[in-house]
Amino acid sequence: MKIPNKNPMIRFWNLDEETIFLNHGSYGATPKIVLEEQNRWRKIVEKDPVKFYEDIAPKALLEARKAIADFVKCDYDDLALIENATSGVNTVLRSLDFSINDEILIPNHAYQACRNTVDYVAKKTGAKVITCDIPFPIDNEQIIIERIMNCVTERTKLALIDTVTSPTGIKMPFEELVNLLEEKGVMVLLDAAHGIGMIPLNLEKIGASFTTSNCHKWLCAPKGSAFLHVRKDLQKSIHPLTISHGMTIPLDGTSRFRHEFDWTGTRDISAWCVIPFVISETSKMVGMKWEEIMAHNNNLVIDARKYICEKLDIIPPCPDNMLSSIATIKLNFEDFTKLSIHEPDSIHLELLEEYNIQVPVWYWPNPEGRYIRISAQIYNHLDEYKYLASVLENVCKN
């Protein structure tokens, strides 16, 4: 079987030669040119750790603070820098007060590790967790925003609603809902981790309660850089994971919000330095603007999944305009009986051995499926994709 040609662009990673590499979705990928920079910040706190954290460390993570708000447009002053999305969802729902009155929103598709955090706070608080049944395969969005909707009671607290689903890959009609939740009184956590470089993102006008997203994902910052943000009202309510001594600082003219989340003890924040060279240099490097590199992901996961659907026989699970960059397919598979959510899948294992293929597929308990799931970042060419095709076809007959 033919090898796949390779995007030129793949020449600014440092991804494996060998591997067809269809999984940005997972952890990202960091540009060389990135990587180079965070080494830069790295040295420099190591030339004067003191003058680093005391004096350069402030400047720098404020300047990381607007690129990000400018991105997504918000006020610097709301955003938090946190190391990763699930971390963000944990910092909301152990700040927030729950108790045996209290309705916990989820829906079925969300990621397990957020589903794990609500089911823990529900535990310690007597809070009850709702899940939402959501389809997979589905037909169109206004199904998604019905069902939720019918899910929302007086004692409804709290909805847990994703940008863009993990196990299944659907952009849900997070603007909607969030306008909707939020005018019932009912607080939303938006779940951005695949937010930020993937789809447009206006935090001021979408208005949810608490918005959290990955920059080490679709904006291909280093591993470890996120962001939390949290609206100007709910400030006083919200406190990091570590209480350092942000708590009794005074406030000089700022928040206690502001304070706690800035220094939460000694760390290496290069990862949040480095995010307004991503923000403008990755885009030069690849000679496109962030909405162009946004729009062309999108399009080559329609082409990609429409290809191997094609060639697979299978009904694409979704339409094109609830994808994003990335695209879960259900494989004709009925017997679910051996698998595991938690053991690796004999395909993926198969596909990486076999084929140098780096591409997830697993077994999804709700809905009941056992599913791949293709990415598509701007180093990716269709012909990986077909490739991919190729190999399943024979794979999945075996």
The other form holds:
There are 2 protein chains.
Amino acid sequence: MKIPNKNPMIRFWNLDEETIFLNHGSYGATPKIVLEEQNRWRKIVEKDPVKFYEDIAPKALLEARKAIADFVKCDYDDLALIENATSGVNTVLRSLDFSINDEILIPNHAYQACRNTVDYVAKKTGAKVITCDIPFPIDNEQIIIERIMNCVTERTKLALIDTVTSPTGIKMPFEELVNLLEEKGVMVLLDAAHGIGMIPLNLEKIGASFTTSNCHKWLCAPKGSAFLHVRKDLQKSIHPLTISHGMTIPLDGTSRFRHEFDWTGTRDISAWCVIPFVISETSKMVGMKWEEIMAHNNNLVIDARKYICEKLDIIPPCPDNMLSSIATIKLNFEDFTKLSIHEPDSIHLELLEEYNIQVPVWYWPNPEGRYIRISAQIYNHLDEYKYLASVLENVCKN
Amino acid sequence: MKIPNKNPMIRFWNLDEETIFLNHGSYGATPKIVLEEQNRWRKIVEKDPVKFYEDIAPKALLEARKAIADFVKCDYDDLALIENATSGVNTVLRSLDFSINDEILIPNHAYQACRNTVDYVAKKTGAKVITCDIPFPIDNEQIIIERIMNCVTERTKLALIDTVTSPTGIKMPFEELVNLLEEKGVMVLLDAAHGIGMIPLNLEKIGASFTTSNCHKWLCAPKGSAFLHVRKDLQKSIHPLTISHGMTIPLDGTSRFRHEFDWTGTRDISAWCVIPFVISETSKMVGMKWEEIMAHNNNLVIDARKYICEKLDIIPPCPDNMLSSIATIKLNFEDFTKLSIHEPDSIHLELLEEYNIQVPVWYWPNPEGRYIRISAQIYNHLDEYKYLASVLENVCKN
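Given the form predicted on its own above, what does the protein look like in the form predicted in complex with another copy of the chain?
Full complex below, order starting with the chain above.
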């Protein structure tokens, strides 16, 4: 098979030229200019670390929060900068007081790390975990809304809702869900791990109690860059995972939430400092507005999925309007006896080792199947997915 | 006054040439070669982030743990890599189950961020905080041992003990304290924020339940690099601040502790990956073994303190054998009415703005005073402290 064409945009990234990289979704990838800008910040740190942390950093982090707030439409004082969305989920769940009378609602498509956090907190506090089964394949969003709302009881204290599910790549009807759940007095923790830079977000309008999103995924910020948004009325209940000086610094016109989250011990905060640069310069670099980048990636994944499904004779597991810029496809297999959710799938390894295609393939039990998840980022080319489809045709035969 | 000579070693760091940098203790400072090595790792990440996190990182982090274990004499499987010592203290305190029958013992010289964490956990669980008053100035270690052991009751569950106190710069008799406390059934959380690379540590011999230390301070690793050591018999009780996949991955020959701490969501782990390089190459760079670096810094701070105290007519607040490579001196002031623990001291600002000296000066209430804390790192020169002494002579007069 002919090695596929690459998108010329890939020159802006450090990604290996030999690899067909179709997994932006797992960890993101950062443009060269962003890494250079991050190095510029690191040099500022090392010139005088005391001056940096005590004088320069507070202003830089304020600018970062302002840039994010402008992007996702919220008050920048309601944002905390954190390392990743899983830490955001942990921050909320480990701050709130749950009791044996409380229920935590979570769909079965949730990210396993977050499911684990829910289980950990439930075990520690006696709260009950209610798992909502959502089918896959799925025909429309209404099914999700009905299933989730049917699981709500008077005891439901919090629901963990994804913007886009990780294993199944479904864009959830999260705006409507937040609306319905919050109206019923259920706090929604919106897990937007796949969020900023991937799908339009208007946090003020959505109105969730808590929203956390990775900047290092679809915004292409450096690794370890994410935010947690906490609605003003709930900020008193939420504390960082690392309690530090902020707990006792005099308020002096700002909020306890700000003090506590603005300093959580010495760490490398350069990934946060570059966020304003990431937002303005990545867009300029590719010559598109962010709305155009998001639409482009969405269209590319729709085209890519269509091509792969046709080639492999698979019925797409959800309609196009439930896609963002990742898509999960259930491969045509029926024997799962030797597969485990915790082991790398042999197809994943074969694609990587024999064909230099980096794309996740996994066994997933709900419903049982072998799934492949493609990502579409601005540096990808439709030919790469066509190549994947041809390779899969061979690999799945064997 | 003549600008002081600098140590030629300073060429290995990026520190501002105009600044007399006498505050290694607050945030550390990282040599140029270490930052370059860190950049090399970052390029590996960006070549294929999936390959890095799933294949390369586990091996790199194992090597980092092995290098630390070799340095502080412990089993590398008992170590977790974390961002900073405050997070280590939080990890332990927020994992353990405390109740209203428990007491947490903490000396009044403890770092405020850690004190806050103790108070947070106590409030949440009903545990009682017992503050042990340690005098300052202080004549000998025996006073500390007596005071702390006098605070132990049958209810004391955990004691937070510093290796070297942050505000007062006292090297605590931590080895003897751990021994006495653990013998009485009190778990010791050893806060070695000033630890690895500053004072010799033999964790197996010390035998504390928990030890946490910053690598970015006296080991000169990049920012956001620290470890938590948990004794094997206690590992089942300790969970990372960010619960993630590790909670449910099959054990497969390793421990739950390992699984849980080895993955806490996508973050920039390059500061951890360079630890083996930091340990071997920083030592080569300066042409000294680590024991020699530690002894050198200890001797330098002793000489520096002696000079400053003589020049300012101050009695040193503790004997030389209670110093490590930081030293706190109580300045000759008696009016503290306008001072606050939360405001930058005017002397600190004057030293920085008028004389380019970066050194912390603060008001501290136990006992009330204005304190200056000097640090000695391999890049410092005795002349810098002499210059500081002359400047202080002037500044303190006004």
